[in-house]
Each structure stands twice: as C-alpha cells, then as structure tokens.
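Single chain ahead, written as structure tokens, the form predicted on its own.
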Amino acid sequence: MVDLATTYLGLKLRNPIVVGSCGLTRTVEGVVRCQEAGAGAVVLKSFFEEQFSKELEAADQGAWTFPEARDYLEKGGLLEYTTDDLSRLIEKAKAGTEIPVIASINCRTARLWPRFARQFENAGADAVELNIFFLPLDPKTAGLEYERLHFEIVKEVAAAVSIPVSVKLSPYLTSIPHLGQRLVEAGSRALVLFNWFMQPDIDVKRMNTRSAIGRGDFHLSLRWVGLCAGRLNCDIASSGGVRRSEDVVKLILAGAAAVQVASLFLREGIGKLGTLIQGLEAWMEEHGYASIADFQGEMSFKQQDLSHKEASAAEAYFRSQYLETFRESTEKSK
C-alpha cells in the first residue's frame, strides 16, 4: 500500500491535497466535511481588509465621527472585534478536526495584518497565508517598488507570529524566482502559485463594468511549480486548474509540496476530492512509488537539469515559441 503522507510548511499531511480557501471552509460544518472526504489540510476562507474598512465605514455612520476615533479605528482599534468571527471559526476547527488548519489573510497594509496574523495564532491556527496583490496603476512606481511592499508585508508577519507563513502570489509579476526568493529571506516558508483574483468584464448591454471570477491556469501553476521547486529555499505550493487526479501528479512530480483545489470542489462537491487520491494512489502503485517523497520534484526544472538527460529536457517550463512547439506537434502526429 502506498503512503500519501507528505509535509507542507512544516506541518505533516495525511496526503498532499489541501482545500483552498473558498465557501467550503467558510464555516465549522465546511472543514469537518473537507476532513471527512479526505483532506490532507485546509485553507480557511480569506479575511479581506475590506471587511476592516466596511467596519470604519459603518463607525463613520454612527456615533464614531469624530477625527480623533476615526484614527483611533484606523489605528486598530476595531481589531479585535474585526476578527472574532475568524478567530471563534479557527478554534471550533481546531476542536472539531484533526487536519492542520491554515488562515488566509488578503494582505495590503504591513502596519495591520501582522496584528491580525498574531491573533489568528493565538486562536490556534497552525500556519497564516498572505494573498498579497498591488495592481501597478501609477505610470510614474517602478515595478521594484511594488515588490518592496511585499517584502515590508512578510517581514513584518514572519516577526509578529511563530506560526509558518506562506505568500500567495499573483502571476502577474516581472520575476518569480527572484521575488519568491526575496520573500523566503524576508520570512516566507512557502509560496503558493496562483492566487486568481476576480477579473474584470464589461457589461455591453448596460454598458457597465463588472467583476468576474477568476479562473486558474493549470498550465502556468505547472510551469512555475516547476521552474521554483528545489531552486527556493522553501516549499512550493500549487492553486488553479486542477480537474482530475493526473492534474494533482503532475505537480507533484514539477516539485508541489501541496496541490491546493477549491474550485472543482465548488463545482462537482466536495466528494471529488476522494476521486483524486484514489487516481494519485493508483498511479502510484502503477509505477512503483511507495511514498510521495519518492516522485516529488522528479521532474522539476532543476532536477531535470541536473540529471543531464538531455539538453533539452526541461524545455517545455521556458519554451514560448508557439510556431517551432506546433511544428513539433505535428511532425510527431505524422
């Protein structure tokens, strides 16, 4: 029989699946639901900063109008009533559950949310992730400056708690690597690639803008699982596209430590995430694996390299030139 067991951020996992933050880990009943189908951990729903500023809006609205509250709640005054919900759901999984239990913070002050991460710690939470996000509006900030904050933000975090922390990124960044290591020396134990935010459409009959949801690309998870794993000194998590238990080998073998699913979940049940370790146990047993360390990263970008192969064997993570991959393609179809 195979064993699924693996580690993630420190923490030991039953298998590498865990469920990402979404409605399913809104609520107690939720995560026991994800333990019960097999979850090896869960990413609670994402505390957002709009939820602190809703808090400041209704402040100003009542009796709060004074300048001298208002700074007071900007401050943090308001901190420890903002995150009761959060905190009460972190302590009644920790209860209820035996999977480690990880809180997500959507990230964009640095002075705020290591107050916040410190209070999800004390409330049990085994590990915090950041969703940091800066969109480069401003023609005249530098793309260096946007990276800056990120750094400020995990520093900041990493100091305030004693709990692994984590970033999830964006893709929408110039270097991946070298901003993934930075954030490894500024306290990050792992990254997660992707966060897909909500995206923008537009409303031709209303004539109005309006938000999207977000869909992941396998693809490019796989492609920067692979180039990261073994290359930064922490643990690469991956998040997006992940439809069958093929999809969670894969990045294994590019190098993932943990294949984060929300949205196949969200969409066929939460029973889907049996289906996926049955698929990664077969496979396994298929090609002789006893152990998820045994294949891990196999495939990755450094390991190929290193394991000389061929030249160009791990082409495939850089590769972008559309016409030679389709010549390619065609030929071997012949």
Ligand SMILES: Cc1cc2nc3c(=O)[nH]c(=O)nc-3n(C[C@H](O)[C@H](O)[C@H](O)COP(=O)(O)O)c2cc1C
Second form
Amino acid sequence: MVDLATTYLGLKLRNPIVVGSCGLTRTVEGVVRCQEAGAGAVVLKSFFEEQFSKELEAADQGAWTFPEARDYLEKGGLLEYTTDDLSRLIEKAKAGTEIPVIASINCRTARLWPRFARQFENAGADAVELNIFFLPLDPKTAGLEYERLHFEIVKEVAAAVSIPVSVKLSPYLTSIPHLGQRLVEAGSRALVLFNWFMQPDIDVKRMNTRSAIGRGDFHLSLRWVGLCAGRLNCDIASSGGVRRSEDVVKLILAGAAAVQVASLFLREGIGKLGTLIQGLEAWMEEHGYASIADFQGEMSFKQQDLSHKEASAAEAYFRSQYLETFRESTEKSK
Ligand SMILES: Cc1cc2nc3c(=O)[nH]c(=O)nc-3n(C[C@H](O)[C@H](O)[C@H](O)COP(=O)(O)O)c2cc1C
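Return the form predicted in complex with this ligand of this protein as a structure block, the form predicted on its own having already been given.
Zooming out: every chain and molecule, the one shown earlier first.
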C-alpha cells in the first residue's frame, strides 16, 4: 500500500492531484464532487475584478472602462459570481468538505487584490492563488514593468493575509526562475505553471475576430517545473495538459508538489480523477516507492545536474533547438 499524502503551500493533501480553477469548482456541489472523486485539494473558479466593478456599479459608485469585457463576462454568467457569493461558497465548501479549498483571484490592478484576499481568508479559504496576467499591449511599456506589477501585487496581498499565497503565471514571461525567485521574496509560497488563455482567431467567412479555447501545454509545464523545482524557495505546482496518470508521474518526478488538472475533468468527467490516482499508485508500487517524497524531484534539473547521471538527461530541460535531432533523422533516412 503506497502513501500518496503530500504537502503543498504548507497544507496537507491526501494526494497531489488538485482540481484547477474552472467551472467544476464554481459551486459547493462541484467542490463536494471533487472531494468525492478523490481530489487532494481544489482551486475555486477565479473571482474577476470585473465582477467587483459590477457590484460597484450597482451601488452607483463606479463605471465600466471596458464595455466589451463586461459583455463577455455577462454572457458567461460570471458576473453573477460576486465577492459575497464567493465568500459564501468558501464558507459552505469548508463546512461541507475536508480537503483544502484555495480561493483564486484575477485582477487588472494592484489596488483591489489585498481586499479580496482578506475577504476570502475571513471566509475560511486555506490559501489564495493569484491568477496574474497582463497582455503587454503597449509598445512603450517594457517587460520589466509588467514584472514589477507582479511583485507589487504579491507583496501587497502577502502583507494583507496570513494564509499562504501562490501565483499562477503566464508562460509569456522572460526569465521564469528569476521572476519566480523575486515573487518568493515578495511573499509567494508557490508558483503555478501555467495559466491557460483564450486565443484569438479570425472567421474568414464572416470576416470577424473570435476567441478560441486555448490548450494547457504539458511539455511547457514539465520544462519549467523541472527547471524551477528545488532551485527556488517555494513549492512548484503544474497546470497544463495532464491527460494520463503517466503525466502526473512525470510532473512529480520533475519536482511538482501538486498537479493541477482542469480540461481533462471538464471534458471527460471528474471520474477521471480516480483513474489518475489508480495509475499513480500502480506506478509507485511497480517502482517500489512508498511515498510521494520518495520520488518527487528525482528527475528535476537540479537533481540531475548535481547527480552523477549522464549530463544529457538534464540537458533535455534546456535543449530547445533541433539541430541534433534533425541531423540524426536525416542520417537515418540516408
Ligand atoms: C473552461 C475553463 C475555465 C477556466 N477558468 C479559470 C479561472 O477562472 N481561473 C484560472 O486561474 N484558470 C482558469 N482556467 C485554467 C485552468 O485552471 C488551467 O490552468 C488550464 O486549463 C490548464 O490546465 P489543463 O490543461 O489541465 O486544463 C480555466 C480553464 C478552462 C478550460
């Protein structure tokens, strides 16, 4: 019998599989279903700053700067999900389940984050995940400025709450380990690699633009989990592209403390969580590992770098060009 228990953000998880922020974690019933399916923890559907703006507007205190964004959120029903609703969801989810409940917030400015985080902490959230993304639209704004906004937000939230804070990053940043290290210094206890986004598309018949659903990229997460784990003073969680239990094993070997999964459960049902767990257990039994700690990070860049294994194993994390592969395949075809 293997022990799947692990620690993420200082919280005890019965296993490392976390249901990532998505529609499955938007209601108490949804959170209960995740617990029943075997989840180690859940990240609630993000609270968006735009939702708060609607509350302000209802109180005649504010105005909308981006009407299109509001339309988009209203059509998705997201604006019904206000700060008080989310606080009630957290309270009920905590009362009705035993697994850690992580609140998630997504804001466009640094101003409102601490306030939201404190409210969700008071409602009983075990941790808060900051879902930060700035699309660098302005040709006059350097990348460093967007990174500075990340530090500012994390610093302010971490100072405002006593629960652990994690940051879910976008992959479109320059030096992820350096940024990660500075976010840890600003108060983040974990990095979640990475978020998923709507992608632009063009309908060439109707001649209009539209948003297409993006995809979590498993290998992108695997690379950066492997490069960051054990080298930054924080937990690393993966998010992106998990389809099979073998993917969970790979991410833990790369050093993930928690493996977040969303699309698979949305598409194939939360029952898939049990399949991931069974596969993880079977792999551990087959390889003689009694606990997660016995193999977590075993194949991380840091571990391989310091071990006496072949250097080529660690090289896989930073190799990004195809010269050798290309040469090998052309030689084979001769
Ligand atoms: C329908 C849908 C809704 C999502 N909503 C959120 C959200 O509110 N906040 C967030 O941080 N991530 C959200 N995500 C991103 C997921 O949490 C996850 O990071 C991403 O989908 C990559 O993981 P996956 O490949 O397992 O889906 C959403 C994903 C999907 C598919």
